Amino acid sequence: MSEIATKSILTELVSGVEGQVASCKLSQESEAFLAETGIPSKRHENWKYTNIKRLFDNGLTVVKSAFSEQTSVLKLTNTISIGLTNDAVTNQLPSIDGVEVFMADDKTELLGSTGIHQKEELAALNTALFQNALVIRVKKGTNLSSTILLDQKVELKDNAFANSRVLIIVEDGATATFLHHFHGTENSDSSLLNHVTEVFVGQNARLELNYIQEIGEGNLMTTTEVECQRDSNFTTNCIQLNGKLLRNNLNIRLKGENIETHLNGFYMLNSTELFDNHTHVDHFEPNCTSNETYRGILAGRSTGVFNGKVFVHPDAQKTNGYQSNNNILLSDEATMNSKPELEIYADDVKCSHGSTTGQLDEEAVFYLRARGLDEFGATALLLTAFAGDVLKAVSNETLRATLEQKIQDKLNSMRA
């Protein structure tokens, strides 16, 4: 592609990205398929219930965040902090033993080998964009006992448009846990923050993924691209909040025998607030599991969006796939759209898969207030029960306990 023709894709898309094009293979292929497909809309089926487009429409200019110090809004114990703001790292890298924490600026250290900016278009003008990734590598046998938190503040005014980028590998037989949290109150409901991670698992490696999302009025897109090895173990908890509009699109590939993946993701919208999550399961060997349960709770006139896929490959026989996606709808004019999907061509499986919308049970909500709750404790008590199928996955206490309290105060929220 050349010079001119990359220029023209990209400021077509978003101004301001003058002298942040660079010009390696990896960019190249990012912005060929940009040039081919532009951004998405409601006419693709993917997008049909989220308008991203009309962000992009509507002018988008791409800013760079400074080095700031910053601390973390969480009180957990046993964790270390990596602060981010927008799109730069705001402290010092911490030493860990058994870990190596870096910024790689020249997308080497298999940085885009996933093939998403080939696969999905923001993921690709990510790739195009992004200046500095932070890299985590636990090394080969290494068991971090501590949390790795990803403090990532949010801070984008109008139409204000950044691109962070985060790549771990967990080697063969090592143990990990990371919390990623995006978080802001200041945020735009014009501006984006466009995200992508990149997760490799090694062989007999286990590691945890843990996202909380509530940036206030703000957008936020974000792409996890994970890869497992065989005998290992991987496990995400998704944690949506609050946001004008969040999307994540999480793709897995299971590329050894023996691998178990746990998606868990719990979502609470109020107002007019959309959440969309897309997931997809690639089985590629025999003997391996994936099981995924996602479940939501609307109020007022937002909307909500799952679409999980799990795909078995003719190779995998002996796969185990599970897949549920519940939601409790607390007003007439919330909006669900749910669409598990199952696609095989292996025939020695066990897969399932359902999605169910509703309202809360009329009876039990009689029985708490008929010992002694009112109509609000009772609601609570069970929507509070509904979360907790989700966040008992959770492995940090503290940090389950932290969820638990947001999500009452949200429900206290609700009511006012």
Contents of the next structure:
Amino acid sequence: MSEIATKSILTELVSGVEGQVASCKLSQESEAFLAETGIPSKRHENWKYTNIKRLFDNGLTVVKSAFSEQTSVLKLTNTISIGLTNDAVTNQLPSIDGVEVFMADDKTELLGSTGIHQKEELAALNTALFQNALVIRVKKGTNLSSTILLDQKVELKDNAFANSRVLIIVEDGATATFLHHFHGTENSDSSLLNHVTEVFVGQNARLELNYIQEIGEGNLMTTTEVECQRDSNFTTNCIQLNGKLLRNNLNIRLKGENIETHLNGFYMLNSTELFDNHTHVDHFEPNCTSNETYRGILAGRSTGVFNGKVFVHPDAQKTNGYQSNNNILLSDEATMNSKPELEIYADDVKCSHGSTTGQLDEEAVFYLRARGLDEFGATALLLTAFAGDVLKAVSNETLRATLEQKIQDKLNSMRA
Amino acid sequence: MSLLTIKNLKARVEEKDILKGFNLTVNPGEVHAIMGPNGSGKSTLASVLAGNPNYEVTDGEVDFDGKDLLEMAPEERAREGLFLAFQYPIEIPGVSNVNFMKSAVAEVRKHRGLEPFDAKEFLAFMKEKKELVELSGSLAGRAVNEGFSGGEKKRNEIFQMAMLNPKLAILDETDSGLDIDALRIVASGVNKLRSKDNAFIIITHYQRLLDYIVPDFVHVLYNGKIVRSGTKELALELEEKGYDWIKEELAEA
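Form predicted alone already given; the form predicted together with its partner chain follows:
Then the entire complex follows, led off by the chain already shown.
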């Protein structure tokens, strides 16, 4: 494919790309992929309930943001903070023992080596357009006791489009905890932040990757592509609090034996918010466990989507795969679309999945009221407990307490 | 002044009339037993008094300590000092007994104009009440009723009652499903909480519990009304003869 032809696909999709695209193999591959697929519409099975194409049809313009010094809005202890702009650029590179942190401005490094840019449309667009990537390499055997906070303040005006990119490498035998906090209160509902994180978890390594997503009226698309090597342990917890449209694509590939992975999510929606979680776990090798728990509370006229797939390949005998999605609807006008999926090609596995969507247990509410709690207090207590099953996987105690408070705040806002 | 006065109470659930003109007066210091065959309306009475929204009151008045009980939300009734020990206590995963009771006690104390407990006071208070019903420490720390045996759930109800110190406690078939040891523990808890200022309504199917909690009055509820009242001897007579003779007498009348 000629360079002129491939450039044109980007200019067809978004404005402001001139001079933004480096001519390199990674960009060319991304553009070639995009030229074939375009931006997915609701006719696409993976995008049945979530209309992201509308934002592109409405017009998006690539913006670059300048870095300004910032302090985290979270009050967490035992944390090393890295302040990021819309497109995940920082000049606050901390120095951490056993960890290498840098901005990569070329696309040759390990970036793109998961191949995500040739599998998913928005990740391909990100790969063609991102300017700098934040790379964090936790070196072999390093045991990091602090949480690394990626503190990304999102501020996108009308029709603004930003692409941020992160690469996390946890080398063999290393242990680390990350929190990626997307936050902003001033985002336009016609803007879009398109983020990609690639993750490599080495042999015997352990990684906990937490997300908090709260971007006001804005739209956020995140793609997380994870590769785990044998004997590793990967946990991810995603808490979605506000946004007009939040879409998470999470793909985890278990590429060795004896890997354990936990995928947890908690989402709380109100008004016309739409939050969509798509997860995909590939079991390639024997004796691995994947355990998925996604829970949500939907109020107002909000829409939730959960699509979780566990794919057990022929060699992956003795796989343990568990998946559950539970939702509570607080309003007659809220909608949840839940689709847990198992696809199994090995014959000696233990897998289960389940999905429930219902209302709050009225008998339980009455029981609590009969002990003196008012209706809101009873409801809040039950919903907080419902979230608790997901939050218990968050290891940093101050983070867990912060999340509990944020959930309480959102409940209070729903009361009004 | 009486603590509870129920006049001509009529109530229905799912379009079916259950209570059909129920009258009862309870004074402080009294224990009333309400007995009756299945389907006579015993549990409906308990649910209506506690304010269960699934039951519809169609007529009648209920005065509780000088206030109109039927006008109050369930939580107001609890704060005013009415307590229902549930026949089937609800399991609430994820909410610990301790946190539940902390919230409930705080609400009730606030309503009664009492200073909130500090953490240390609360724990001491809870320890005292736990001992009253021989509730083990591990049960108190667990999620409300989750994985409890039938007997443990009923003991947990009496524990909650002790924590909230109500003026009027309604025990809805608290004896059902209890073995003799659990029955003794529950009864002894109730007896320790009895005083001249509070009152109990004990709803039961069998006379057995009344050997341990001796009532001042026994009423027979049949077809939504009290058809006979007496003292503890009435309970013994019912135990011996069953309910049929009352039904027959009513049919003859």
